[in-house]
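This document opens with one chain alone, in structure tokens, the form predicted on its own.
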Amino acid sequence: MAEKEDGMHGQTVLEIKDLHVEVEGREILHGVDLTIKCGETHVLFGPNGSGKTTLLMAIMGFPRYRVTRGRIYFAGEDITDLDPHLRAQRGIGIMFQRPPTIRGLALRDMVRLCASRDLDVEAMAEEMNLAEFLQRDVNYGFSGGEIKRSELLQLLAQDPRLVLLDEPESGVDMENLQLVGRAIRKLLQKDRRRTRTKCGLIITHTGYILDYVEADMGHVLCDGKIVCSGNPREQLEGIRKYGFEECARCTR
């Protein structure tokens, strides 16, 4: 099994070609150029409204981002005009930064929904701290830790190959910040070096996530376009220092 997935290293995963997406008849993204491969992790910085979750949300396909011109691709699977639950079956997931209140729906049952296989729910939920959740309704109630944690329960019951995931830090504590962090890793296999089959793509605000998994690229994206991409640790030094001003201006 090793060598089989040892074999996939380096295979593109995801790739987006000269993406261009509209929200309610106005235009987010002009024009999104980007490639991730298997075992890779990319992290997306940006200012408010400068087009992050369109983007995830497009990579999903929810009908509100719609697609105007350019192409998306799925481990090599023309998926543009594919349902969102098209989408999912085939291994994409994503966390989201504000997710719905799901009344009547209890948590247990969300996480046997999204399972890929067979799952001790107990021991999964336990092991994210949410056993005591389980009977409860998706998010009915949840503090900003707990909400993160459930959606990171859900993923991990999915197992995606491809994992989008929108400021997962957004409004955790600390000690709930190390919970979410080791999920993470979990659903990248970043204890893995060499047959890892699962890739990232993580919005984040504040950078606080690269505490906790390692990332192999970054890119900053600035008024709907990738401005910049390089290593995201010197990135995340020159944001907090000069702001994305400086990412935009070194462009021109």
Given for the second form:
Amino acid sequence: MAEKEDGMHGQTVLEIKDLHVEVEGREILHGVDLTIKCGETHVLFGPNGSGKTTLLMAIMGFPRYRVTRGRIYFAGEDITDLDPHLRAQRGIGIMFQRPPTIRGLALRDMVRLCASRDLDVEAMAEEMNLAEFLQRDVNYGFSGGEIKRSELLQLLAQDPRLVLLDEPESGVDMENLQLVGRAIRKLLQKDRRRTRTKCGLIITHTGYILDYVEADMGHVLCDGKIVCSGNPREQLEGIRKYGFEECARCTR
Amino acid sequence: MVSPEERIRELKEKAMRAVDKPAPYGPDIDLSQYSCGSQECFYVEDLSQLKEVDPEELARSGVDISGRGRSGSFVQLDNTIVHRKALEKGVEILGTTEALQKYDWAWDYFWNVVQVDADKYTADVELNGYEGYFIRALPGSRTIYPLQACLYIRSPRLVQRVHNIIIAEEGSELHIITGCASDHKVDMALHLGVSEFYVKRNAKITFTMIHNWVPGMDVRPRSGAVVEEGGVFLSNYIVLEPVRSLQLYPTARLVGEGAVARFNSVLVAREGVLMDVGSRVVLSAPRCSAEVVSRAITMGGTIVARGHLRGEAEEVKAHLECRGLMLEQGGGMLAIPELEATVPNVDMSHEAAVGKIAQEEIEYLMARGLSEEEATATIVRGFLNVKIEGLPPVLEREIQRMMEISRESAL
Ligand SMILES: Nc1ncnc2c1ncn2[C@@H]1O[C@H](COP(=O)(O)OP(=O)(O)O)[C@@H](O)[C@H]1O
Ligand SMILES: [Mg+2]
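We have the form predicted on its own; now please give the form predicted together with the partner chain.
Below: every chain and molecule of the assembly, starting with the one above.
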């Protein structure tokens, strides 16, 4: 493993091999392989209940999602048994779909604790249209769109190398979608190409996010297995035309 | 009008009849175990001359020895007043016995909202001598800075008896921080504290009390407030350090239209600690409102969090919130919220929740890079971070700072 080149374009950042994951005694993922290289954005399609969220949670390392077989490597290091906070410190960041409220913890302080460096939190919040939310308890009474923006604000503060996004467009209106798209592009350094150091894995049910964020590769997850990998736009077109049923069948 | 002599005789008689009357809540205390002999101490003109108490100890209870940012100070060691001084016009600070000698009318505020025969502890305060502060804001006066008061115990086996009277005259605003603390050499002692609050028309009192006792202390505050039309009474009570037992159940009576009362209490009970803490508001005039918020954490200790709202008039609005966190095995938590209405047109509600920290909150913070311990500490800090509304910004900042100091030392 060429650790020195870590961060260089084309370098493998995330490598998942034959991953089996159990939730409450039931196996949900049945052998997932996935490789994401530095600078790439991958999207993950799949019907409800196919295990998309489970895959993201397993990459983050939450104990409820138990890896029973296979390994997860991050920047060459086997992180399969690492606690979530150590994965976060290594550079993995996740956007929660339904984050809990933490009473008495202001969004401002949450944003600060995400970052390992000094930040202009006010300016960042302004950009996410969240300036008046900074003194509110994190997620307390936030609408769907506000939660997405708050999650992205936290991720921008954390500035992770690998960004995991679970349906970033769900429950977001058109106006906010622009903002959400812009933040994701920023997180993934879409304004650069060869010098890009970030990469991402985005779950999308609808595919709308592709109108805002360019993706390099798409995967279709069905019943806990990746059944197709390829051009995300073509995949989306196929899914829209024929549904996931057909999509799964085409590989047989 | 009865003369003071007559009044005293009446009170003593009533008290005599209550000397064996147990309190409805909390473990019963054998008063004969304690002495009243306090160590000798002298009055100081300047707080910095006070040698008997460690300034840092005081700071943790919110008392600043420099007197900076305060509109006056009162310090009682054991049963002796060693300092009392108002620094701003419009407020008066006296010792309670001094005030009763000085003003005949002061007797009208004496054992008026708290009954002398409420239980054996109130009776004991009356019968066996007391000190305490008499603080009064003159009509229309507004002090920006809070007054500070300190009740300190430094003699082992002492019973400290305190009787405080606090009056905010019409249209005035009064902010008080009271720190109660004891010397670490005190293995056992008893604090009996009577406090009577009078909030006149359109006046406001904010009262913040921080207790920093030691594990051998038993504490029985007995407080009451009466709030007239348009008046506001805000009480914040913070106990993060161990005591052996603590029991109080203050009552605020809202007797004038639109009066407001708010009680916040923040409690932490370690192993061996018993806290039985309630707040009661009686809303007896139209359009009054009340809020009772309690945050309790047990780390092996036992907490009973009570709350009682009684709506007796039209269009009153009141809410009660009891939230408890159990961080360790052992001990226990009991939340008893009570709502009572005697007229139909009231808006009263409560919420109570007791449990451990939600795993998903810990995981959320871990995903942001905090270890499990750091995540837990952050959630606990947030839990204790009660937003106290209605305080002037200077005081709010000061209270936040004090909370921070006592939290850091306690958790
Ligand atoms: N915390 C959980 N407890 C129990 N079952 C779960 C849990 N999370 C997911 N599952 C189950 O695992 C399967 C995959 O769920 P999920 O990963 O959320 O799918 P997706 O995100 O693709 O909709 C579903 O059958 C779901 O019911
Ligand atoms: Mg999902």
